[in-house]
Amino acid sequence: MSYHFEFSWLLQYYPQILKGILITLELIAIGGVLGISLGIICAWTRALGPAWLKPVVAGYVELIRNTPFLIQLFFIFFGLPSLGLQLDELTAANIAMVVNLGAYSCEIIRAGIQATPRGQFEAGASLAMTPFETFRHVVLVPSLQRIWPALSSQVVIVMLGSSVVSQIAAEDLTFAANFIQSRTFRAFEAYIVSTAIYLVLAILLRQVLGILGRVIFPGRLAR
């Protein structure tokens, strides 16, 4: 049996393409910055934080990190309208992407300040410095520095599973390609550009923050 390939869809629905593509990036833009903050802010928590507020942040990173994307997207989209919070698609795939990336940046982010020297932390206490003050002007920087790849590669694997939002309804690259496949009947041609896609994305993005690292820890550059 002989397949013969079929683009001719491409410029049809390109617009479609570029929509799926521009709220899948918006999708990792929101997800990687908040999701970035939330876990800086949860690994200071379990590090140094107060002792009555560690079980409930660890509570929530071993929810997150050991149950499906999927389901904590389901519960958020599907769940919550239970309680009477009613979320549109995006918003609801913006929060689990947040959530889902915050856990797994702590864990990453509290690796870099347990391996943080201990006369850091003294530096900072020889200078009247708060422990949060320590922790900003001291442990941060130099932790996020040491983790910088890790979390990078954590990024981009949350952007590449960014594609199961697409079963909310929410308009994703993946989105785009099944519409188009029901469409066309194309679903080969239409996953292959759509995997395409999403390597360029990664392969990008991951650039992208390999530049950012530079421009954020300029001394890596002269190791």
Contents of the next structure:
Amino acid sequence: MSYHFEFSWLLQYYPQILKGILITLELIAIGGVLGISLGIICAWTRALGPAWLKPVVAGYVELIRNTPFLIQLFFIFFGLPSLGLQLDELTAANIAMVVNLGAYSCEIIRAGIQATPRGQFEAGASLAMTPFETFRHVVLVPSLQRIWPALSSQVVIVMLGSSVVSQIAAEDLTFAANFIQSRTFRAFEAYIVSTAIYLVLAILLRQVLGILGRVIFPGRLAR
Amino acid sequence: MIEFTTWDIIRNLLLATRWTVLLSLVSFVGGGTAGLLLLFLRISKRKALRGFARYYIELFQGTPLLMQLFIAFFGLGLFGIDVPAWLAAGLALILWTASFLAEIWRGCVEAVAKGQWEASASLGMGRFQQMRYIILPQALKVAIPPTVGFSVQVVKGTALTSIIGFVELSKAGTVVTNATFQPFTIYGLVALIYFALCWPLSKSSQILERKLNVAHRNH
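Okay, that is the form predicted on its own; can I get the form predicted in complex with the partner chain now?
Then the entire complex follows, led off by the chain already shown.
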């Protein structure tokens, strides 16, 4: 093999890489918080919400879970402007991630809610809690704690999936790698380095979510 | 400019869907075979083999599929091989699928009661015989629903191969959009075709899981 690996360009392009990392982190931070919130609302609707809204949410969840993220992104970024909704690439990327994570986390949270014993609802009602209060204090928090590991994995999957947003020119880490690749023609090095960064980000994100879980649900017994 | 009728658009998209289906099948079968091998390594008695499989799985599950595709596409070229997009796409998807299936199946193997290992060992069975005759047949039952469920991820994963230039459903969608300037309709249709491919798989995975749960409850 006559190819010589050359990593010295890293120094020269570190602002691009750093910016890419920050945008990837920003996307997953916004997407994570809003996506899980959307998931909670949808899970509430499917479990206890008004009857007419349930099939709507079910349709949304099935549609998102059975189509590729890339197509959802293209539909939002290229398709919606023809309805008069012009979005810049970062907004489109953010919306796509929220919509995507919302559907997945809805299913995960719903599984947690379904695992709540019936008696918990009745116990809440017997303490004169409104259905909303029961849901908020008695059902939701233990459910979230139960499914927190699954939810964390899903957030990591969405973070890794966000590399696709480079395709609508959102300047994330993959965009930086593509940029460097087109400037230096050192494709292999550019992609190896960014892949390694993604791996580190995934491991760190998993750790952060684990710590976050312990902070949000302190002192609760498992199950 | 050539005018495209709706039928032209749908026909073009459906023709490209063949490649999505073919690539999904290749990835799933290839990834299943490689995943089985990886499963044997992952539960091997040798520490080095177990470690290798663990790091392999961590690496492929901890990095974006898109990056794996880029590395397969550009990286193999370094060895002087002229890599066509379909080869890079197939290779990356097989390796990626293997990492997920191996981990899913490991869970299923571990769900088999420990006594089964001990009982088969007491009959003088070797490691391979234990797996072949005792453990895998029992693990298989538990493994089917999540495996079918994961096939949906494979079908959706093939959409990324459009980025390295493999012409399948997503790429065809982009090409047709560029020719007709109707992104809303076309990406909507593309999404519907993916849905038509994936939804039956998701649904059957759910039904199989429910059946399995019922079977377990009757024990």
